[in-house]
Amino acid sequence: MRMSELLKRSGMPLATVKYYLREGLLAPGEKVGATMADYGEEHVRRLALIRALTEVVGLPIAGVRTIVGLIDEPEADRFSTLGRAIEVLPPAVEADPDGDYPRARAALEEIGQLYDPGYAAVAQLERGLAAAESVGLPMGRERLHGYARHIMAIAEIDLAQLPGADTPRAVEYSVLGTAVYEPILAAMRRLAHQDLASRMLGGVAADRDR
C-alpha cells in the first residue's frame, strides 16, 4: 500500500507517521521509486500499537521505544524480555535490586509467591502498601490472601492466552493486555462493590431490579 492508504488505515496524520519513521519506531517501507515506498500490514499493526501505547496507556516516546526495541530485537531469555516490557508501563517505579521492600517482601512471603526483588512491581507493591498504612487501611491477612487468590486466577487466564513461541507477539500481547485490561478490572471491581452494596444496603441498583 502507498503512504496515503497507510494514513487512511492507521488514522494518523502524515507528520506523525514521518516522525515515527525518523525515530525508528516504524520501519521504512519498501522502495518502489525515487520518492515512493510500499507499506504492508506490519506497518498498520505497528502504528496501531504505538497509538495504543501513547494514547490509551499514556506512555512517553522513550517508553514506546523500549517496548518496540524489545519486539524487534527480543532478548534470548523470553521471561526477561516480557518482564522488561511490562516494567515500562505506568505507574513507573524504578526498582533497586538491592533495595529493601519490607512490606512487599512480607506480603509475598505470606502468600507463598515467587518473585524477583529487582522487578519494578515489587517497588510498586511496597509503595501501595505503605500508602494504605498511611491512611489507616493496612492490608490485613484475610484481605491479602483473598486478593492473592483471585488475582492469581486472573493471571492464569492471561497467561493461558499468551502467544506460543512468537516472542514479539507475546511482548505485544503482554504489554497491551496488562495496560488495557487494568482499567477494566478496576471498573469491574467498583461495579461489583455497587452490586453487593445495593443488595446489602438497598439503593439505586437494587431498585432497578424490581
Second form
2 protein chains.
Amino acid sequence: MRMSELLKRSGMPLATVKYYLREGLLAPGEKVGATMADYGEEHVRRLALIRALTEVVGLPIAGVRTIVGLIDEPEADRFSTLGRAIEVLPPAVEADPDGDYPRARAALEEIGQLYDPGYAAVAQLERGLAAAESVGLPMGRERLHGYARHIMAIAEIDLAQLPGADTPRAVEYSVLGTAVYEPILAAMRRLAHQDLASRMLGGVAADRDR
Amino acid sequence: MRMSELLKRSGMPLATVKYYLREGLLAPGEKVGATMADYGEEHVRRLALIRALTEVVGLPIAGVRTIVGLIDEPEADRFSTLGRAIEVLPPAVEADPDGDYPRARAALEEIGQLYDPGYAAVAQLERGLAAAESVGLPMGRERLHGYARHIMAIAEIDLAQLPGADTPRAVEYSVLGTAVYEPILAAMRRLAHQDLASRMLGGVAADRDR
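How about the form predicted together with another copy of the chain, since we already have the form predicted alone?
What follows is the entire complex, opening with the chain shown before.
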C-alpha cells in the first residue's frame, strides 16, 4: 500500500509516521520508485503497537524503542528477552543484580519461587512489602501463601495464551498483557471487595434481587 | 504527653503537626494550662495514618481530609462509608451513577457480581477493558472467569482480616490495605510470570537447583 493508505489505516498523521520512520521504530517501505514506497500489513501492525505502547501503556519513546528493538532483534535467550521487555513497563524501579531485597527474598523463598535480584519486579515487590510494613499492615504468612497461590493461577491463565515463545508476537503479548491487565485486576479486586462487603454489611446489594 | 513528645513519637516537625491541627485532620490536645495541651496515643496513631496516606499512598491533603472525615464521622451505612473511602484512592476515575459502562456491566453480569455504576471501580474496570480491547487483547470469557475466581479468593483473604466493620479501624484497614497491596499483587504477578516462563523456556532458573 502507499503511504496515504497507511495513514488512513493507522489513523496517524504523516508527520508522526515520518518521525517513527526516522527514529527507526518503523521499517522503511519497499522502494517502488524515486519517491514512492510500498508498505505492508506489518507496517500497519507496528504502528498499532507503537500507539498502544505510547497512548495506552503510557511509555516514553525510549521505552518503545527498547521494546521494538527486542521484537526486531531478540536476544538468543527468549526468557531474558521477555524479562527485559517487561522491565520497561512502569513502575520505574531500578533493578540491581547485586542489590539486597530482604523482604522480597524471604517472601519468594517462603513460597518457593525463583529469587533473581536482577529482575526489576523483585525490587518492586521489596518496595511494596516495605510500604505495607510502614503503614502497619505487614504481609503475614497466611496472606502471602494465599495471594501466591491465586496469583500463580492467574499467571497460568496469562501464559496459556502466550503465542509461541519464539515469535515476535510473544514479546508484544507479554508487554501489552502485563500492562493492560494490571489495572483491570486491581479494579476487579476492588469490585470483589465491594461484592463481599455488600453481603457482609448489607448496603446497596442487600436491597437487590441477586 | 506534651507536644515535644508527640513530635518525637511521630517523627514530624512542629510546623507539620500544627498544620494538621489547623486543618482539623488532628484533634486538639486536652488543654492543661494556658499554653499547654496533652496528647494521647490516638494522636500518635492519627499522625501515622496521615503519614501513610500522604507519603506511602501518595494522597493529596484533600483526599486525606475525606478519609479522616469518614473515620471520625462515618455515615450510618457502613458499606457506603467504606466505598466512599476507597474511591479517594488513585487512579482518579470519576464515577457517574447515571453513566453507562457497557464492558464492565457485561463482565460483572457474566461473573454474577454486583454492578453499581455509582462505584468508581466500575468506571476503572470499563477503562481497563476498553484499553485491553484497543491493543488487541480483549478480555475473553475464559480469562474473565479465571481471573474472577482467583481475585474473589484474594478478596476473601483481605476481608477475613477486616477489623470489626463498625470500628474506625475498618476504614483505615480498607483504604490502606487496598492501596498498599495493589502494587504488591502486581509485582507478584510479574514474578509468577517469570517463574512459569523460566520453567517453560529455560533461562536463569533452569540452571538452578530448584
